[in-house]
Amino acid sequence: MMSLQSYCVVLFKSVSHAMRAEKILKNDKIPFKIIPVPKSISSECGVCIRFTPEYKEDIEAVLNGTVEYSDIRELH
């Protein structure tokens, strides 16, 4: 049986934001992928930065104060 793992995204109010957010993050060598909103979540903006929990506190920390984002979310 395969287990799903779960995975946060970032949420942004715009796309500019979500740029933003990728140049800081490739910047800072943390791992993540830029994808479509899921369809489960309302969002003003179209894509969402992926990333695994383990690197939730290092995003936070990074983007707080520097780029505007609407809300990290856990999804499994």
Contents of the next structure:
Amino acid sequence: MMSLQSYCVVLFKSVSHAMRAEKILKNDKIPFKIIPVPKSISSECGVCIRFTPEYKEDIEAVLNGTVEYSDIRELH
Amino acid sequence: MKNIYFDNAATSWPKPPEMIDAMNRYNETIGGNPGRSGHHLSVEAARIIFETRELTAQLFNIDDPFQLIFTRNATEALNQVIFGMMKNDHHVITSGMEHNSVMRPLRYLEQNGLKVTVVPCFQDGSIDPREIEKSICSHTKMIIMTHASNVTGTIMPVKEVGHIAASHDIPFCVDAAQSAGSIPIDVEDMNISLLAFTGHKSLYGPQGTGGLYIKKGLENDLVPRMMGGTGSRSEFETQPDFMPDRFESGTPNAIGLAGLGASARFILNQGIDGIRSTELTLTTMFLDKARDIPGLRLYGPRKADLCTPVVSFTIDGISSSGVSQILDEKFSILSRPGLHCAPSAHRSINTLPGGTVRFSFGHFNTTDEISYATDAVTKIASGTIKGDAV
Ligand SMILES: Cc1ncc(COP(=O)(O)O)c(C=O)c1O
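Structure of the form predicted together with the partner chain (previous: the form predicted alone):
To see the whole picture, the full complex is given below, headed by that same chain.
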């Protein structure tokens, strides 16, 4: 049986905010990708940033004070 | 015959090749609905718009790019400001050099009770900022003024008026349709609270692009002119209150914004000072020659450093439209005659109802073209070349 790895998403209120976060994270070389907001989560804007849980603190540190985000959630 | 394009104040042409490349690339390889759908082409479209927002914000020294919203043109931005902010018991101050994109919304609201003070301008289109300050009363809720006249090119004292507005705590809206990309704009230094611009003139972008800068916090005093889908907060039937989504409903002109981004980059690379110095050379050369042409009358400041690269003139005995027609048919020189959507400005410079012939130069014009044009105008003024009946 394949075990599903847990992952995290950052949710944003608008696509513009997601694009700004993308640009900042790219500069910081933190691994992530942009995915459509999983349907299990009530949507903010249509896209969110997905990353693995070990980067949670790094991501928070980079985004706090630079881009407004609505939430960071861990999903399984 | 090669076209000599002197109508850059209406729409600049030709465009930088980078702009055309960016639009082709968008059409051929991207094409998604920006951010709505989450797939990678949709995200790429959103990315391009984000980049254009950052680049345009940089041009005007806007600290937070989200305070800049995109519109179809300056007209839409100005309508958003005027209809979104003015109430019937408000007072607004404007200048005697405005375009109809300011005057028509104001005159419309005047019928409902809005008080409008049009501060008179001198015959060269200039204005005394002290007259603006004298018009301020307790109901004054906005000062709205063009940065540069589209008729005479006259550069208005935006920084001085911005200072006055700020010291009275009145929002200051600037119509930068003629100035954006051509002369420096700094929303902080000039105390500009609202800046309306258009993409297709001196920013060398495509038609159908423009925008509005809204000073942080002021967005709450501005009712959106348009509401609808934003790709955000889709489960709610109320309009988002945050920037930029509050004012950006409906699918944007993404291909146009791809082009505008490339144009903004072009301007940043050339440098506004570089662009300005080319344009000063052309305008100075034209004015120096035109001054000596018998039968030709110049309007406006007649000094290149006091204006954008726009000159207005008439030729005795021939209507402005007659002159423009001869220039087009006999010389392939493309100009614009008449009132230029700005009757108020023509009233100020005393050229109603006949208007003027307007030459507006751009980055891609040359000194050879100016020489050719002054020769052409000389021939028309002396009667050597006449228009054909048919
Ligand atoms: C001074 C001025 N304001 C506003 C506008 C309106 O620009 P647009 O037609 O792009 O909305 C123009 C140009 O037409 C203009 O010259």
